[in-house]
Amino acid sequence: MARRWMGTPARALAVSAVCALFTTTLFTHTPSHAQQATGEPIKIGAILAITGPGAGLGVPTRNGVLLAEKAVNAAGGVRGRPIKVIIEDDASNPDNARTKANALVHNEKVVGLIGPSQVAQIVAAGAITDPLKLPHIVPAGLSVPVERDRKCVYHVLPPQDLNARALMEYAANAMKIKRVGVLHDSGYGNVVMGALKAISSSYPGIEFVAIEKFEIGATDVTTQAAKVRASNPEAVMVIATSGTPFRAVKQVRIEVPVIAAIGSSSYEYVKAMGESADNVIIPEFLVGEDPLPDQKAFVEMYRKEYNLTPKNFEAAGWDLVQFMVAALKATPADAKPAEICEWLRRPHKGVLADYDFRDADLTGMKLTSFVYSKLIKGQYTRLPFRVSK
């Protein structure tokens, strides 16, 4: 699809460097004299899953990244210089992610890294960025203990225990059910399932009556779905990054409500679900059909650019770039990577959510930030339920 910029530089959206409470402000109007950035570009690396099983995450993130790059440059770039986001596809493979990270850091001399899209790939790329204290912002939640020791990696999606709590809050307090079946993949789903088990004691009224795992990239999981159905659950949680398990739920005629984790919330996955998407409930952050007031400007801008409705990963891509640019603007031109990294360690206001990168989970996101939606005929409808504390 051809990409075009709608509006003039005077109306472009930019990032303010710092505000009084060290919060990144994303939608401030630029002065009327703002000019398109020129000169030698400042390189930012990005590794995303553009192909492979993780493409449903990486492709929408890429769209948000490219939109942010255009907005920043239309608003004058960084100290008058444009930014250039060099995007590489890791094909959803950790070895590729490490190789791409090495090339971006040592050959392209990028000032920071965005991505990858998936847990194993993030860990692999972090092995390159961490020794250099290179700023590293990723479109995923904190997932494995090794990341807690990497002080220059920050996350713009919730840690998996928060995803787990969001699922359990809806089951326990909105649906008030007791018997839950789970169908999850061996990657992202396995991590969230581990978090669900860890927090289950906080929800003593809920019992996991069946937990079935399938491999990432599997094309048929009807056997596992049938086992979940046989356990007679009152609801089924599907935790995966593909449309396959949702189709399986439909094929084996599971009639109870389906609650999905945020990893399934992209329109790419909804398309893959087909008619199986109807009535799936998702705890998430951005319902493009009904955005929260501080998300409307981004949604309108995205629609004008792509003629599509954005979701969580598009907004995450936007936020990733804007936070990196804010740090570059706020630090000296000759700042060392560790100085840029240190500046990032503060609160930031994003389109997706509010963050505090000082927090131990490297996101600072709160359970109260979640909104809940239901898919109806391929479109998201925001539900009234919110977590109150």
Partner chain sequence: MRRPWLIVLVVVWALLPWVLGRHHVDLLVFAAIYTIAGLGVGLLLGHCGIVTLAQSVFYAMGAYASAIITVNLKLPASLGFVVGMIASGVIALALGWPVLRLTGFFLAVATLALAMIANALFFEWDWLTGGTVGIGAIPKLGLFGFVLDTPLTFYYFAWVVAAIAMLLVHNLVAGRTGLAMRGMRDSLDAARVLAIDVHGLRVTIFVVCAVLGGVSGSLFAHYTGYVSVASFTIDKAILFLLIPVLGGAASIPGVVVGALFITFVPELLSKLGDFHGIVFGLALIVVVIAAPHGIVGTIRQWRKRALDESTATPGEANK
Given for the second form:
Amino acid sequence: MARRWMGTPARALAVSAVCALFTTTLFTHTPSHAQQATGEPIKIGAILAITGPGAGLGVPTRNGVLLAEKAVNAAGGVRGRPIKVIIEDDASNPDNARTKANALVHNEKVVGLIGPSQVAQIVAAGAITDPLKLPHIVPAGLSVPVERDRKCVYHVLPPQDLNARALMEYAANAMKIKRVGVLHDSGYGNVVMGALKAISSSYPGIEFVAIEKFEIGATDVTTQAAKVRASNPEAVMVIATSGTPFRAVKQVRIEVPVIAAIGSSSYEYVKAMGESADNVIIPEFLVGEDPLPDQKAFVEMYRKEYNLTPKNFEAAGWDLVQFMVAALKATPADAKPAEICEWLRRPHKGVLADYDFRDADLTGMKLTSFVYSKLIKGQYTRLPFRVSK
Amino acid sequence: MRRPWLIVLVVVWALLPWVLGRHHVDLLVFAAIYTIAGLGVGLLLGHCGIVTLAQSVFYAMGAYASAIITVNLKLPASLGFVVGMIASGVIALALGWPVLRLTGFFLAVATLALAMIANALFFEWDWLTGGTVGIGAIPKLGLFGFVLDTPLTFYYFAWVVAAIAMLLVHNLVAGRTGLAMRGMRDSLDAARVLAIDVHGLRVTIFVVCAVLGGVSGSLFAHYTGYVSVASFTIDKAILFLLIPVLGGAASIPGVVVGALFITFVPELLSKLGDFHGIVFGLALIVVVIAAPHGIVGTIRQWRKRALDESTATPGEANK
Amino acid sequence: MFSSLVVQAILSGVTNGVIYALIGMGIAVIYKGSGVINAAQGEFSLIGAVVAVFAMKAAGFSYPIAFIAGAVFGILLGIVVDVVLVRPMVRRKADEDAFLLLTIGIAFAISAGVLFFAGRDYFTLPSIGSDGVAIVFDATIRYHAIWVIVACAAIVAALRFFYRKTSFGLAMMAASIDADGAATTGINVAAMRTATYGMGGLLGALAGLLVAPIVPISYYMGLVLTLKGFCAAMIGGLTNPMGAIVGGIILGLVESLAIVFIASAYKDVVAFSVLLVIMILVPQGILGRRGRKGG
Amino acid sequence: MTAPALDVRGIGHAFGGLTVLTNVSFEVPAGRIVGLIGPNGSGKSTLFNILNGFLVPQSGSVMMAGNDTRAMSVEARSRVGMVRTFQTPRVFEHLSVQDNIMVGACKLTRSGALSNMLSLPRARRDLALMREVAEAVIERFGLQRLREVPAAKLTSGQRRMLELARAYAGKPQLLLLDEPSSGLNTAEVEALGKWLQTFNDEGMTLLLVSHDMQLMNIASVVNVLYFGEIIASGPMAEMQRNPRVREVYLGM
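Since we've got the form predicted on its own here, give me the form predicted in complex with its partner chain too.
The next block holds the full complex; its first chain is the one shown before.
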């Protein structure tokens, strides 16, 4: 009886093969040559501005996200299952952001949400994820008070008061100047301007000699730029997400250096600035042309994939996915959203910078992690200046 | 209203959200909100022959009133609705009094100018409206102990409010005011000669339209929980104009059909990206040229014509 | 230092004003010729610029060829709008607000079409002459802006010559003043109205082509341009297209001075408030004769 | 003696340099039928538009039952009983005959938009009253068969009758008639004359403006307007014999 069961050598061979296969997959976990993740994908939602005024931020972030998705899946995904990032375009509009967030969270049943990248859209999408305590990470700085109460919406770019401080540090300590002019838009620019006013008391030496505002999508700001020039500042801060103000500054022949906020720093906007992308200093985190030591690996991988140089938003896109995946790996497969959200509330080491999501501003970045770049004839160079304390 | 037909409609309406997916219920809530704003525009267009592009202004005022009252001042939501309606009505009266002296193109263009001015001010007065950043975390509405935080619960509340608005507009149109409006529309001079205060009536209807816009804005604020100037652009003003024009300006069912059209068409065409805008533009052109009475109006005409043909005995000339 | 600011405001005011004038002239021509206010005039400008941009980028034509392509497309668009859309409604004797709804529908369809085919980004065309700037009393004006002012003057002269000296122009003028009277003298009024829309389309496209190098054009800007053009035409009195020139420049100056003396964000608020005041208090416009009904 | 229903004093008016009326004065005693005739282009319709408020005269004044109408709008004059008809009758095309007449009766009720929206008792009472008045007028004018017919489908004679019925529904004290007989055949003019006579018998003051001599027979006084001036006034028979009028009218 037993003989017949073992009788056929073919069957014995088949059984042993299966055992061998089983044991190898169980113990092999070295990422370099692990099997490609297989099976039912884990869906992560992503809302980015692929079109509209915010495309200058959304498109680079998307590249970073896709690169991270590919790398994570190549390294075995999460517990062997691949991740699938479903990217939706909010067309730089909060209504779209709300509808897309609704569809992703309730129809696609994503386990986490990435983006959007502009303030209005973040608050709109946050209204969907916050009640469910869904893990939600955005490539933008914390801007409005309501964001402080949304404990599961983390930020991988500095809050606007940190941006403002970084701008003032350079003007006060690197340039050591007194008279500063400001040209800012009515969205992102408005928020950072509010922060600048709030912290101006800690930089007594600096006086804002002209503050000119223009509406988002304005196409002609020469008159505002002329008003800034008329107050003969020693430097002009431009806080906007478009190339228009930079072109206006050049057209009215303002010769003093321009200090721009991180929101203007992407190759899309540099292209839009044309030849006004010169003598512009930007406090940011990643200068692809001259990266910090532990950013080199990411820069190389990005260049190999897209044959382009990455910047802040590409790195932010990468970090977003890495942190989300780390949370999924560290929590049980059937963990509830709130559990994953709570796991994320810890320090993280990203390509862009180091974070501590436990902070009240749900970001935890330091002023010292800023690097300062300078645009010379459209090319980024990294300045030695760093904030000391 | 024919009794049985109405009862069937109510039953279907009550069961619908349990049958449809959450995303479609969300669209039906927006259809209710747009119906209320569209009723106002339909009243002006269908009964007074006035094209208004300023409804997005009053829609925004209702939304901002609710947001400011509940978020900044932490006062109850009902006060937000009331303040929204009063604010819309008062501003409509203040602006309407001079502007409604104009007629035809010039009045329509004047309302467009008002919409543009309001949009620029919503941007600029960010201390009030939050500008592009807007106002977030608007609390959910509570009603008799229920919290209306899901599309399903809000669906019933929004459509009941829409039904009340429809009843009020129906009464207005069926009553003395409605008669005076339709007379004014056909001949302004003849109406004035019959002691109808034409200017006063047009301003009154403009105020009613604005208050309806305010109510729908408040509903929008409490449903989405977030308002920003990007939701109150000129596109929205044209959308509100589309509702009665496509549906049938002179009829209340027409406004409902129009509201359903502009909420579901973008959803059906969402695969094609921004294609729905073209459909709206072409639909407006086709309706204005070929079917001036809108979808419902044209159907009524076909049914009436079919009715006439069937009852007209052969040989008798079509009277 | 202060004076250069005012000079800068005047220069940019005149530059923008001339663009508004061109659009305003298009609106006035169509209004005079057919009694219809074309709410899609700004979209004619948008299409003119977008066609030129595509002719250059996609089809690789040179700038002059693309410019002409844009202008011709404007004329064709005007003619198609009249023949296909306006004519059936004239036959049906539709009332004033039906025509307005029609032009709003056209505006919405065109801007949605540009959004769908050309996307949300901004288009610019190369400047006429060099990209540099001329210095005037320490304020700057782009060479292209000077060319725009020259072009606008040339267009006005050509229009005046066309309407007064050429037989076709006279026929169009007659048809616009008194359609029935003109018909009795054998003028084909319907064809004249089509020519009027063609002319309106041309003026609109030219405005778009000339503004694109200064102000990047995007799908949503048609309505703002229409309203600014309408404001220019209103200030100049709708009955005479030339009035739109003065109206446009006044509007442009009011806007840029508002930026200097009030605040930049109030530019549009001031411009459209001026429009409302004029429509209500001075319906025939500052320059126009009493001849206009309406307001 | 009660104040005249209409007291026109020194009316002058010009359109851009072209004088149309110079120093026109005449009276319409309460309860009488007064006529105003004149060839085309004599300024009749301009005067008519001044009387009812569509035009503000450049000089002179119009007193209505003793008070000055300068500050009164068309609607205000109508509310105190002045109703006019139009040379080509302006009926509400899309509304049925009954609805047209009900609009005429709006003047008798006051419920506003709010009470209508909430369909308060006041609003419902007003609507019922208007329907009652309209029904009575339809009976009176024999328009029962046309009750549901949209005004657009009426003949010009029926339109004239509807305009009269609609005016009558508002119980006017003073009725201004602008070329009421234009487009009517002699039989219809005869019938119109009878209707106007019965209106007058019920106490309504009438001002007939026309170039139709036949209709003027029902007027107690006729004023003759020529090139913007009243050249003669008196009973119709006398006017036919007046040399100045004959010269103007009959070119003899």
